[in-house]
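So this first bit is one chain, no partners, the form predicted alone, shown in structure tokens.
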Amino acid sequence: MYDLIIIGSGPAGMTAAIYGARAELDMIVIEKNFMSGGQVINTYEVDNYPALPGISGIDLSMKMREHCDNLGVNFVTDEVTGVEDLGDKKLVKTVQGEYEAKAVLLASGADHSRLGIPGEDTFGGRGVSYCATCDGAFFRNKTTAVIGGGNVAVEDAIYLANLCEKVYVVHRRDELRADKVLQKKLLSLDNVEMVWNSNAVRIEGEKKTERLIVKDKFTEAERTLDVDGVFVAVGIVPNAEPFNGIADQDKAGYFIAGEDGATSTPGIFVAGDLRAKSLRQIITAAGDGANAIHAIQQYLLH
């Protein structure tokens, strides 16, 4: 019976094992990937966590996992498939087993939403690609598409543009959600051409993708984009399933908590891009994650 359990290894769960760990919990985190960092390990340049400037995702990661490991930290790979509140007890299902703990920290994140139209999926590792820093090498000198208008799709095209002859900018709106500093970036890339008020219909080719698909939302008219490959970047969804009903969420199916990541069951705690919030970054995923340690401890207390 262990004190805690968190269950994800993102800055999120490692801030908190960080933080589990200087108190002495009895605790482990158990992670799906080899390799700890969720999400920001695909981020190819972070500028805006503190003291850090340009720090790349995976050094970022790294540093954080080194942080755990010098503190003890016992990381285990293996897949939730469920949690089970047993009142006191806390029941974690995973693929290989089960474990018991008093408390449980949800900390899995969120992943990348879909597009949902014709040739997403013919094509996906044919590209199509959510993550242009893991596969953006593939298109060097080459033509690409960057859906969405958010920090990661302007971050995206703004890394492929120095690696590609060309990248299309396909927004459904007019004007860019991302922040000002990157959108002044992007604009000023002589390589980059912007597709407004456009929505993605469809992705085209043989054996490979050749051709996207888009329609100007006003006029109905359509336009082929001749491409090599197409990134997806049109926000996330929570990585909640295996934790559905545990406790209340809302509509997206994001777990319902305030700073101390207490959910509506006792026991059951929520750090990160799990957490129904207004901002998700690192520095606030890391912030969830201490103020959970904080609360869990209060928990374990009564």
Ligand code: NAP
Given for the second form:
Amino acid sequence: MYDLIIIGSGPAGMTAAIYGARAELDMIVIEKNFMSGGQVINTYEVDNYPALPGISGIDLSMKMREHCDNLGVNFVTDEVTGVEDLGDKKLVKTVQGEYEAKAVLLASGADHSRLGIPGEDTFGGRGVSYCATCDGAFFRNKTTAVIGGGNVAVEDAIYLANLCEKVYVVHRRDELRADKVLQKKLLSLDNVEMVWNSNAVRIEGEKKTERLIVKDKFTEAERTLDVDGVFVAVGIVPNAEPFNGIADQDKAGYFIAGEDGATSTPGIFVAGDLRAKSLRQIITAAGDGANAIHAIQQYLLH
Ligand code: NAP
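Show the other one: the form predicted together with the ligand, since we just had the form predicted alone.
The complete assembly is shown below, putting the previous chain first.
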């Protein structure tokens, strides 16, 4: 039986692994993807992580992974399907088998939300994307639309504006939610057109994406944007599915815990974007990972 199983290898999971390895915990990290990093991998440029201005998401993830590897952290690629609380023992069920540990740290993060409009599924992979860094290059010199007004939407639009002939940003309000520095940069770009107070209503085309139809929320007038690609950046949902019910969650499904990551179930801890909190950033996920290990060490002494 391990001391600890960390589920997820984003900044929260990897920081916890670094602190856990230094505390000599007998532990594994279970990661679903072959590449560690979580959502950060899909970030073109990270400009608010101290000491590494402008680093790419992939480079930052690789640095974190290298740090873990240098400390001898054991990563297992497998998909967790459930966690069972048996008191002093926790059972982690995966596609390939079962693992036992005294404590579990849930650090599976969050994933992109979907719009749920006609055409979104039909044209998935044929013009509809959730990751500008991954798919942007397919739209060089073409026209794209980004939907959303948060950091991800604005970062994606800036990235795409470098590649595309034209980029529409469709936002349901008349004010962006993104950090001011990003807003300023976006609004200074000549090939970006803001489509304010508008909702995307459907995506159309023959074999691939050709049109995005948007509706003005005040006049209800529809407008057709001729686009080759639609990038959806309308927020995130917690990757909580395999753990639902193991401890208290908020209405959106995030696990409720304080800074120490201790959930309502003894021995089940949470860190990173999966924790109910107000600021989801790489640095706050990393902070969660460190704090959780401190609390887990105390728990293991009980
Ligand atoms: P977000 O900040 O929640 O923004 C989501 C945006 O999508 C909002 O502008 C929202 O509109 C809009 N939206 C939501 N549902 C919609 C719908 N059904 N139709 C149309 N628009 C919709 O999400 P995010 O930009 O994906 O970022 C997720 C988290 O990651 C945030 O906490 C963000 O700060 C963080 N992040 C961190 C970094 C970093 O650490 N460097 C980088 C990127 C993102 P309203 O504004 O009207 O609500």
